[in-house]
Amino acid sequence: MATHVEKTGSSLIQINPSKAPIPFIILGLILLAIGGYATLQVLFKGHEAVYGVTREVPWGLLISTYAYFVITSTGLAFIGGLGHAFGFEKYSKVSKRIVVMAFVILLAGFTQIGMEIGHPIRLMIYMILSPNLSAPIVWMGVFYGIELVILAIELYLVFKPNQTAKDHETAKVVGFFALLVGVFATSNLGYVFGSLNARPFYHGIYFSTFLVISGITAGAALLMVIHNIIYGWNIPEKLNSTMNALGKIMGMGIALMAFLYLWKILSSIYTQPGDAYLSAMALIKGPLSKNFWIGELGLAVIIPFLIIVFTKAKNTKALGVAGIIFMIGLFFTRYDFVVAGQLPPMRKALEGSGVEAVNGLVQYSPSAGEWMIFALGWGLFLFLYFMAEKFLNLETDEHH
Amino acid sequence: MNEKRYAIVLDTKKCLNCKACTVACRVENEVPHEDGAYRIWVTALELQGKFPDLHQDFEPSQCQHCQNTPCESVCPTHATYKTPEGVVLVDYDKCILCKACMTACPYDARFVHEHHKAIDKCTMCYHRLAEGREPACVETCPTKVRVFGDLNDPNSQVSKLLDTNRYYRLKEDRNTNPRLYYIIK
């Protein structure tokens, strides 16, 4: 295993001469006041009266969105680990962002999940007081809560000056932790959709390695999507094999989620006439069909894998656009994730039932004020991030 | 055994759709009057048979207060939990609104309350039992669909039911094992 010292900038703060983050800071401000906004309505009129969730799918929006950015975090994580903990030093080239990045995209998370539940202050102190260990929620409480604090740790080192031989064992000890309890954190998220008695779509190992195969994809995606952001789509040369690197896990990840793909829906389908099979259909020909195809299947698969295939993960610019268009097509798989398990009715809807279905499905759309704390998460990542580009070092120098 | 085991045996042949349970039940426990706010129902089934030998039957139903417990095993907060004689409560200030017991719940028997802040659901009117009365519904039922008692006691009229009679419960290959039984004749 090869062994690799970070050599970061000499000072913390430095200012970025290039303007390509301020149209990104100006954006990330309107998000959040659009976000700020439904962040008031929420907390004078209440979480029934601007959110569209029902009896029938109280999960919807928030949560996906909540899935996308903390499971993209931990594939960061994951891939920061790679180069901290396993010295693939290729990985490290890039390790400020990738600390930072997972750092604000786990607290972008953190916002949706925070406007999601309905007493998130009296969410911390009963998790303490009266914790049920067998509740999978518990759990994730924990290992984001432990990751969030690993990644404070590592950002703390990846800028502390005049960094010593200590620093860089210590940071390859807290890199790993990054990465295992990332990977925990990311499984057992699966694992609370599994555990629903009611939900058999969730049902199974396959949704814990799937969320972890493609939230490192997005790790390795954003990173790609970012780096051709602050360059002017000209990353430099140095940083040519960390992106034809990053380009391979993406394309491998891909490879792995269409391997996941087949086999869940069709095994899904055999269950018929069981709700998995009403979920798999769905999305197949159901309500999140357009979702499935072209969001799922098109762009975050399909596409971006023949752009890595024909570029062989050597052009820069194509490997940004497949990041780009991954991105995109990945919030529909955590949206068609989370409510494709749910739209299954638990009873027929049949008259006086209070179930109301569709071609034998219920319905959900997001509401306005669920776009509206969508758009306070992105906004969180874009202000943080690209503010950080602006007026911090984030670039590693030097490695050996 | 000392403990009871309260339990609902319904036998829904004599339901006439009245819903005289659901009112009872909204008023007893101030259920409001929103979308999804409902602790019990009362379901219309499929028409059967032909024309002009047509019947239907009503399935009255709410939580299902299962020993099996799925939606207190996804509490977070212990804010769902039972009582020592079965009977699945909601701890309104323990609950986070997280929502996790709704999506386990295999009945579709939980909703927000928007009042309490919190989750809401069939108590089996626990604050009455106390006092020797039984829940608003069975109280209320004009045909006596629903039949309230212990199963630990065999001389209970639900005990004596169930020793008589076939009866089914609501999917049951959930391994829930509820506690409302339904008689089949």
Given for the second form:
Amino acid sequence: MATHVEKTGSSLIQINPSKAPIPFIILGLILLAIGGYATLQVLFKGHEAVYGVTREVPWGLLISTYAYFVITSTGLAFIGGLGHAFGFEKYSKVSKRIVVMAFVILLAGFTQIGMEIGHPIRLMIYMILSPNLSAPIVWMGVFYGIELVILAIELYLVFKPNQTAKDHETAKVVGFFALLVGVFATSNLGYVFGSLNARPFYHGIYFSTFLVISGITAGAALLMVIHNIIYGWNIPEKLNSTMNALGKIMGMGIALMAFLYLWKILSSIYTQPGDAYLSAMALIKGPLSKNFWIGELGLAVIIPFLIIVFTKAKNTKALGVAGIIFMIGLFFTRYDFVVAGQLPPMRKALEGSGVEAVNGLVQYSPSAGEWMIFALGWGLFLFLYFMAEKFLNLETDEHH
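Given the form predicted in complex with its partner chain above, what does the protein look like in the form predicted alone?
Below you will find a single chain and nothing else.
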């Protein structure tokens, strides 16, 4: 078990003698190498040769992973905003880790969307020169871009030496905008899907709401996981109240997610709005059923919720375990959310149409190349975050 040494200084760089970050730094480098190889494959061979997405299912693993990362980032920014802007001391105690984590995991999300888009540089140029302001996806890019800048400013403020009272006041304002923009960015991401009339499973406000709630839940879960890792599953007593508060956020978030699940599935099955019925049945007893029952409900809802309820969110080790289980299950939640809505074919699978359907649904499974790009995102997050744990002072001073 690793031993964490208290760091009380205010200097930016401070080597953490704990060995806990090292395996994750090495794992991050390995995943980066795998992802780097896949990136070269994409650059030389093209998307079509490397990725498993098709014209029928154009959004696959990379979009799912992008959503997983960026929504978690906004959840972290939301919790950080509660500490910075609204003075919740339990969260401000870990504000440095929140800001670093939110910034790095947002960068990890950008690797996925960057590798998903055929010409990301061209996209950025024309989004500035001739943006289509009526397209929700344009605003998704704008909001997440603004969030990255705000988080960068927060990073500067929390690590600035010799901080003044004015710096703390500025940090409150910036923290508030991080919270606000994060909520707009994630709800707008839900609207990117919700605005699609042609895909009834996505259409409406459900995902704008669900993604914000699940993002905040993910932020709380990831914070509990990371703190358990860094402190060798022996979190200092001074952070018990913080972990307890995060556990309650996570428990309430899971309960709300379950409530929303219930009505989404029921409304899709019994009112059968267009192809939403087919998408729901793909989750319940179709090609995504294992993901749904084991991943979405078992790992992301039932098990972590029971752990939190039975421990009353007071056992920090159990909260760390619940956080890991939830974050694994949440991956299936994001994947199913993106893929399920595309499985009902938009054109009949007639001969010569190019549409291939099995039991009325088109098929998709990620390619090896997509899994390697998935590794790229995780590699970037693990390497950068645990390098920060190893070489930066992430202990928050009392006055934050």
